[in-house]
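Just one chain follows, in the form predicted alone, and it is written as structure tokens.
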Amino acid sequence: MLKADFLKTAWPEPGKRIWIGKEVNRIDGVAKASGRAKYTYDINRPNMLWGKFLICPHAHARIKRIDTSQAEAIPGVRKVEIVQGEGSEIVFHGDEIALVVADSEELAVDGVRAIKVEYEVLDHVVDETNLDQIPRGNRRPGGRRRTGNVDEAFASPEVVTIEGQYGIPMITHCCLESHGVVAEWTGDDELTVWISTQNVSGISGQLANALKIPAGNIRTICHFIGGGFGSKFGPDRWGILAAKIARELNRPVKIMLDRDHELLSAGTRPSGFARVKLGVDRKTKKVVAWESTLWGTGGPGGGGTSISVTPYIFTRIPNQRREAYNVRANVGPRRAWRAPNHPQGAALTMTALADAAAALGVDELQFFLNNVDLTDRPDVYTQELLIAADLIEWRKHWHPRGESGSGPLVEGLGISMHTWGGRPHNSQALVHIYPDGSVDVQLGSQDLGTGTRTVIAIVVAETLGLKPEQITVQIGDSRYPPSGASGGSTTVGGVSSSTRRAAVDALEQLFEKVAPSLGVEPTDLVARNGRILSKSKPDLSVSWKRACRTIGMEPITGQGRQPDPEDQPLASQGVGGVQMAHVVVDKDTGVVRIKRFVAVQDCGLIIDLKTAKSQVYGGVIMGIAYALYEECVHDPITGRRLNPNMEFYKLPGIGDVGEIIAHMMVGKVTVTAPDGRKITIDYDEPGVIGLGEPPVISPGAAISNAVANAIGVRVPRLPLTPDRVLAALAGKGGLA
């Protein structure tokens, strides 16, 4: 049968692929553009009311009196829900205290107004840059590792020792489309939720849990999100409010959160801080020790920083000396950002070994060269690093540090390394094949606007031979299949592996009840170009339309799952990247332009080219935001944040990110090494593997690199602010 071929073959040869690894354009491409997508805040029910918070204006505070009163008196004020009443301790500035919910927002608004709150102010900590500064009580031991015998490595004479401070601030989630949900009762136990979420057929459980209901009575929409990134997995105090509220009053209740609420509540990126020592031996220029110390911080409950996290990539170091801290900050609390905990250790790592190189003066790309055999694939990032070097022109721009002329304006190179995991999530999948001969996929995932939708179209025309714009993609509904939530990027394995089984499973059965008519068995027909054909009669075919007809009057419905324990696996996980920046640093301000970004990554199985060069464009514009914009500021009197704003809590635009090049590993690669060794790999060989977080790594420390390069000083944390940059060339004697 079909699935006999298809445990062989599970994805179409190279030669044999229509639609797969092609680069095809999104199919909800127009329902964006013209505006017929609908999100969560469009969503607006009949007789619904809208809720709105009062937050905390204090940075670490103990409610002493509440009054609500007023807020209650105002004509079309339904309900005040004090959230955290009086002996509350508030420990970051926008933590929730009630909660008004009103017949419009504007009431709901004067409602939060009219509530009067005594505070007993607290002291706090917003600021962990400097570790030895930080109380001892906000400190927490986050564990030590070694490895080797650290001092007689630093001992020998042949290691030359360097040493350096780094650093990459906490930044915010800043989703377009804030968090919130709409909570709406049908029936005594029936609830709908439409919620911003990256987790569609989770959150009716979590919801299930709070309001002590069966799951099954919950339906959770999110056809479309503005923007996750790791911060919309559950469904957050706001939506358990409002789906209480909700029954209780009655009727529908919307809550989106108001922009500082987002920027302050929704979620943060741990910082991370290090003090990095490394020994290089001077002959063979290898890295022979490392010795650091981490710490960062996790918000109120400190956390968010791994011992794991330096050396990164680089961690087969033979001899090692870490420890790490976690501070606990009166800041936003820490959510998942893309990646966790890469970014920070890329940018703790990959500068210390540019300066490192930049001390033995050695070219960086040599230099990363000779070391990359203390990575785990050591192979991958040979090829990758030869490449990026090609495409970003490295022989021709490359000068050692600070030697880039004598004007104003100074270019330089920079060089970064990263990995992720991408594992497929479980997901279950059905296709239906109805008498018409259209065609439908139905599953419980969530399309985070990275393709999701038009991914899983692809798999199944390529299977059905059929077009994507024929297949019909259903998602965003927990009554579909269940699938994994969007996290890890784990959805396009998990996707791709459950709707191709479901897909061959829908096929075999119409392959069934088309054989007769043809004469032949099952075995020998093939789905090609909108016919059903017989493999050993290339002249017997049928359409695909006039196949459909024999299924009668109920649809075809094939089943599939991710993972098979029937089945080989059609996904894996482990990729590798490197990214290169090509900079220009003007010396009299210190603003620091992006010339050139180069972009290679692996990624297994590419299933839609022109998604997968879109995911890599998105991450490495998100890493030139964090690397040359985004941070979090405090006040450290008050310790309120000062910018959870669109205005002050800056990102790039499209004029601030220069020419990116993205360059997928695709097939089969050989290159040779600097040693003459031929290195083939076959980048399809493992299947499909995620690429949503690996190319947000790497582009905070290949700037900083390059920054280094152009101006002849590390500037030692992020972003590159021109102030840091003014302040780094006047430590060198340079303008002040």
The other form holds:
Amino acid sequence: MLKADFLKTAWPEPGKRIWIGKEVNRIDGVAKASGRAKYTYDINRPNMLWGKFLICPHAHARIKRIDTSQAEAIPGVRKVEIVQGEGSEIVFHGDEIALVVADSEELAVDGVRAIKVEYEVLDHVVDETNLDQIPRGNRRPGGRRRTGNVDEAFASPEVVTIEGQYGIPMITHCCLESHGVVAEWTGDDELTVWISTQNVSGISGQLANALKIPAGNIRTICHFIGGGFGSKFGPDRWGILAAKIARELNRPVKIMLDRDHELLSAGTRPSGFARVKLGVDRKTKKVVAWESTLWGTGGPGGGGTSISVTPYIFTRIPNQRREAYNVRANVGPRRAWRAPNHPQGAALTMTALADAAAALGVDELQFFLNNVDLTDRPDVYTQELLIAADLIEWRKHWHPRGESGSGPLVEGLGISMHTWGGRPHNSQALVHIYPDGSVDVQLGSQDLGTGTRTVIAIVVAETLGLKPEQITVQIGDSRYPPSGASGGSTTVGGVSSSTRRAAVDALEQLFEKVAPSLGVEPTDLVARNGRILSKSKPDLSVSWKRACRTIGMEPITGQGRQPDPEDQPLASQGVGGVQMAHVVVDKDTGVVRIKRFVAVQDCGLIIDLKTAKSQVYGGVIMGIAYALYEECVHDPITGRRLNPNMEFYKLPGIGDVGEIIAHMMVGKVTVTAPDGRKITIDYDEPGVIGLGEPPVISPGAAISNAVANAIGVRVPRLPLTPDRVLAALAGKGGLA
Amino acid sequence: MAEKQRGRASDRLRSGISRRDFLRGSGALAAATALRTATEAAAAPAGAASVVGPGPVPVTLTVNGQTHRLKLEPRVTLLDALRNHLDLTGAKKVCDRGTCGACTVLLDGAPVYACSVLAIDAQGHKIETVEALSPDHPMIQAFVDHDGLQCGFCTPGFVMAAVAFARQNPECSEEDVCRGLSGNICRCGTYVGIREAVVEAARKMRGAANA
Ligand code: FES
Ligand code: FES
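Can you switch from the form predicted alone and show the form predicted together with its partner chain instead?
Complete assembly follows, chain above in first position.
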């Protein structure tokens, strides 16, 4: 490979960007909307078998006896595999007991029903809401931290003390495409798996260990995925079992979890509850002390919300004392859920701060502005708070807490703030330019619906002077160069960096081929609008297609990687974000409606403004979902999950989300701070930063604060269902 | 079929309780849907108590203008027949019990949850799936233009429900769309784009041939 280095990889200057930062339609939109896109669930292979699991109906039990004989006797049932046999202790409702593989989905269901299991039901813990009532053995310390001197701070006559208790329950991912896999052996030790995954390049290695074949012999395919949100990184039990049984029976095996199974077993977001005590200086209205006891559960393994997020963002409060407990409970095990720990942190911190503002009689916006220097990015938050306040018309609609008129319909405003990292993950990319002028790009990445495919196409198109639709993007296959898993908002930085470098590398090679035919140096060339042009002789140019004819027989291959120690960084990490909610609450029914929701978000250099905004809308709507509707409900008597279905595991519909305004911070932004200082920030300057997580963090807190502002009392825990709103209004469990 | 008529028909279950009343009574926040339900579709031939099955029986389905002769167990849903037996996988299986709308197809022009209709009961009806729509159908284009999709798993169901809705409501507002499409759920949160898309496509579809 020729290794020339005369082109810069740096992103083009603002005025020179053709596609980057514009609103570009997603390139796979038609395939998805027209039903032509094939997801794992849609893969039908010749002679394929179906697998279904028998799951445990108890929260905690020991298996005394399993009888599979009747299942095995059903014609068409090919295999009954015991997953957890006699004597096993099952620690949550929904864990897998046995798998039936049969000729059809219906027969597999018959097989599951025919299995007889005798359980010894054991004691369970499914309610973690009251720390003092959790059995000692189920509580483990989750850390202690101290800064400054809290006791002295609280004792000071200058300090006003505010106390509260807040909570955010366990929820689940509810990916509309449930978890699952199709496994097909193409040779004795060669396997293809179609799997609904966020981790195309990482599945083969994990499966290889379990199957004892070389990882390189396993091809992982996921062209489209119907949601992951952090719950789809591994092959899981079903992936391994599908592959093993497919090998044994020499037929492809498909396992897609049923909805109840998926909701019970395939991941939860840990709950978080906290008792918080805040000290605020009477005169300066600055928070000077924070004390908190935090607890929560991430299932049978413990693992609640991390102590690192209480307090959230306002980490520079000078005096702090905090402790945390992890509760082991007989509920579905945790998995990463979009922005792990942060939504809990916001729901436990921003609420306490708003209560402090209300107690002091300070406008909530003023209070947050006044305390931004307790965060790591005061200037960003100041700008975003002021812009969000304009968009929600804060001045027009704000009133002190509870002073919202006498009718049953009351309105309120609330604020929350957040942060996220979003560093670029490792990624490799290949860009091919073919003699016929066609271009493709290959990465072992995946598009979760965030717009990854489109971003990759835009970066190549921008670099080569072509249009995004001229670029064939090949992802979703482990045969392409490895790229990181899509989690933690790391994808866009990773793939845009590796792709940019690969495209620049390919373009340099093309310039070297074309230059002699134009009689100029390669360094004199640029690619723009489907042509290769000379910089020194403006009328000297050749069309892209013609230029590519000089390539010869073999295509040009450009290579790019992230990180690249020989190149400048193209992506970075660290964002802010401010959200404000305007709600209407019906005090007679307790129903909360969103009137307007404003999300102001920075995320470095935006590649596709259209899909970036969609990330924000989507994050906000998922946030409205857990603020108002979502919760895993457990029966205290039996320990069973009561709502492993979509009738009662509530998600908002299209009419439930109100007006949403997404405002992206792009380019140079200047805002005058309340103290008259002019703050200017160039948001593009750090390069590309991930965006998937941040917008989902704040809605719970912002909406809770808005409801408190409307009805005059705090509804202490999410979701803000009508019964909880009414209870708070009746003085039960409310906090004035 | 007119929108009003469809709404009335779908509100009546065999029990005599309307679906809307039932939902109101149960306090469901995701409002009543205008989609026909399994019970209703299955209720059709009153008094014709012929027993079929339990083994596979011949089933003839007319899907997207084509006739398919299949052998299916009577318990096989229309959704499973389409997806598992005809490889028409545009309609998705998400909840499999009539709450999410991802499986929406049209039965004689009216949207139904295919997971909640038995294949044998869909015989003799004109079944349209998302595959019947040309990729440049105004509704599909509008979903793409307004980015009314992310992962896309709910999208074909939304598109089919939206097509049926828009055919009856060419002058719809975003508010109308919120009511008309309340029977579909999206987890990625694409409602903002969908609201805009349906309003725009409804207008474009009027007068457009084959929309
Ligand atoms: S799959 Fe049919 S309504 Fe959900
Ligand atoms: S786009 Fe993912 S569920 Fe709607």
